[in-house]
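Heads up, the chain below is alone and in the form predicted alone; it's given as structure tokens.
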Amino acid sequence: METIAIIGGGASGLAAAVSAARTLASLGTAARTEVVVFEADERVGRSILATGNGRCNFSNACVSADAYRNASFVAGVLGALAPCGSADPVHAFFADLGLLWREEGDGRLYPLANKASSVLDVLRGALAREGVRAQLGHRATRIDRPGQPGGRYHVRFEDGSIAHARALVVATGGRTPRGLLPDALPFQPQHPVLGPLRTETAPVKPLNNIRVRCVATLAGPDGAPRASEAGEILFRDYGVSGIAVFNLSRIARPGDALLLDLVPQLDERACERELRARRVRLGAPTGEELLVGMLLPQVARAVLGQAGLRPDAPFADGDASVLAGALKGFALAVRGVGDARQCQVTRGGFDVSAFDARTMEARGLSGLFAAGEALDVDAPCGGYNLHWAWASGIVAGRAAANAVGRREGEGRRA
């Protein structure tokens, strides 16, 4: 009996896992060949439930290459999904095992149960039906090269445990050990990104878990803007967290700054002729009382407190100026990221000039592949990085299946 070892019961493994098995069915060599998941933890595709705050947002209505890192690789492999009709390979593959789903905002597509439960069953239910093994409590610390072309890799264990298999995909995440595959693949070093950022603390602590609605641009040292990102913003006592601000985070360097448009609808002069009419119409109120309406107290004290105007204060005419740049462009030094335990992905992994995008196989070692985080790949929210990780699953398992299919196939010719 040959081996088809997965290593990582995640999303991409778990995809892995079955496409290979389903592969294997339709080559005639599932009796002669198992598909095997070793996972750490103490059942699989725990991640997956932990996606989209217990929803998972499993994939996009409309996913380009375009929006990932690497993104010429990504559209490699997207282009080896086989096309199934008019519909994402991705979105047949989980129609196929019985997952119904609705469309939110921005393309989000979630399961119709509106839990990420129902994502799991499925493919547990796939696992069961097509007889793929899980191994638990089953952490890989090294895999070592075949000793002759064509043998079996031999995958160690952190309790000491040996597993060999003909093919393997290693789908360990983003906390992938540099030393787990042969040093000859080139490795970028992981670290946590799409999160919340941490920032100087002074303008962010007074309205630590107050949500604003506004456009963030990141912007470099040298002032000139890098991406902006229209959404809700939450403050905290570090920092901002919030989507739009989970997406900047992918680019975003400790020196950069954070400029909020608290008012997006108007523009820098609209905003000074709306506070000129608001200060004419509330008879010289302070600058908090012209606020009262457009902002919430504790946003509008901290923006005044930017412009260098006292809330107390009269507000004057030739105030109006300078209050509008801060609505504009509240400002925020951005320090780095603020809580890694909130970070929706890690950046880094092995670099993917190491591997062939149709197959998803390593160059030079015949027989090992790769797929999901273990990559350096990453995307914005909305649904993509788990997108990726179903493709590059898919895409995977089935070349894993079809390399060892081959080898039985060459063997019994021989």
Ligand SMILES: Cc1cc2nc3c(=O)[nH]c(=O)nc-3n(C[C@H](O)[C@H](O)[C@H](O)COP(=O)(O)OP(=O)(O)OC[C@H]3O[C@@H](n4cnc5c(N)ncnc54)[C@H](O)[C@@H]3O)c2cc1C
Given for the second form:
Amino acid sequence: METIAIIGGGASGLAAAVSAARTLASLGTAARTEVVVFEADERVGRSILATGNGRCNFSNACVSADAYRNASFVAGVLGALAPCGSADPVHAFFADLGLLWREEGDGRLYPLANKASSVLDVLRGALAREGVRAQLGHRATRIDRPGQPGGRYHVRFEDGSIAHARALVVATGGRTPRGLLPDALPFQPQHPVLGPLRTETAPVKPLNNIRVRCVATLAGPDGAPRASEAGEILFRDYGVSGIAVFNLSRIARPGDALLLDLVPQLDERACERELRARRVRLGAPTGEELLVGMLLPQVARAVLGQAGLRPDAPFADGDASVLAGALKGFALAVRGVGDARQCQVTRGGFDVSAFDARTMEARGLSGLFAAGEALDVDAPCGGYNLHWAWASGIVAGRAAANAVGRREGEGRRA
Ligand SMILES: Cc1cc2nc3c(=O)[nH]c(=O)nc-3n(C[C@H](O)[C@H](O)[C@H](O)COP(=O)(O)OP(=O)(O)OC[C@H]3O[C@@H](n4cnc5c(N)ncnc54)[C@H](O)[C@@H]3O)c2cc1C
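Having seen the form predicted alone, could you give me the form predicted together with the named molecule?
Then the entire complex follows, led off by the chain already shown.
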């Protein structure tokens, strides 16, 4: 009996396992090769349950490789998936497993049952139907290449046990250590992204837990804008959070400035005119009174402070331009990305240049495949990261099964 080992039973690993088992069945070799998922945890798919606030934004209606880091590699992988008429191949994979879903804003796809467990359930059902075995509580610590060409890989586990596999898919997620794989495969340093930003705390501390809808722009130390995101921002006592911030965290660096446009519907001149008109209408208001109905009082005080205006001082006509500037660019100095537990994705990992996008096989390591976040691929919020996990897992699992099937065929002919 040959083994295809799937190391890691998260999103990409489970997709790889289903795909490998189905490919073996289609090749007629399922009786001679088994697919085994080795998972460190005591259950498979726990990572999936935590996604999308427990609802699992499992994909996007409009996935384009351009959304991803290492876009041309991702384009190759997405292109390697068999076309399914007009349907996205990942969506066709899930439809075939029995998943129904619905689309929310920005093309985000969620299971119809609105629970992440619904996505895991269809995957677990498929694993059972396809005869995939799961070895739980098995944390791989090292994978050694075969002693001779065409031989089996050795997978060492934390408890001292060893498994042998003709082919394997490394699907251990974003915290995969470099030393897990044999030889010096090129590896990009890992750091968490898609998380909150830590900023200077003085302006945000009084705003803890307040949400504002705004346009957030990340600017470099030279003041040049690098990216903008519209959406809801949640102030925290250490910085800012929310989907717009998560997306900007992919490119944020300490020393950048985050500029919040709190009145995006008005340009700066229109904003200035509005402030002057309010002043006349309200009859000698203080700065704080002027902003009633425009901003929450805590936010108004913070913005006035940044403009150098006292909230309780009478608002002068000449103050309009400096206040409009602060409203259109409430500035926070970025200190860095929040800690790893607050982030959804790890940037870095195995360099994509070491893998063939058509198969996910490591160059020069025949029979060794990788998928998901173990590779240096990430994308903004919106279902893209899970889409990558499924897509790369399906390609890797299929190619691993084809590789074993090919060798078996050669063995029988010899
Ligand atoms: C809180 C949160 C919410 C998220 N929400 C979304 C969302 O809604 N939509 C979206 O697209 N993305 C979301 N993501 C990102 C998405 O979950 C990941 O991109 C995706 O799960 C990556 O899949 P993966 O298979 O590479 O890794 P994982 O799903 O993390 O799976 C890795 C698996 O490998 C196991 N493992 C690790 N090391 C070993 C080892 N040495 N030996 C054996 N097993 C091992 C782990 O226990 C785990 O089960 C979210 C992430 C987080 C943290």
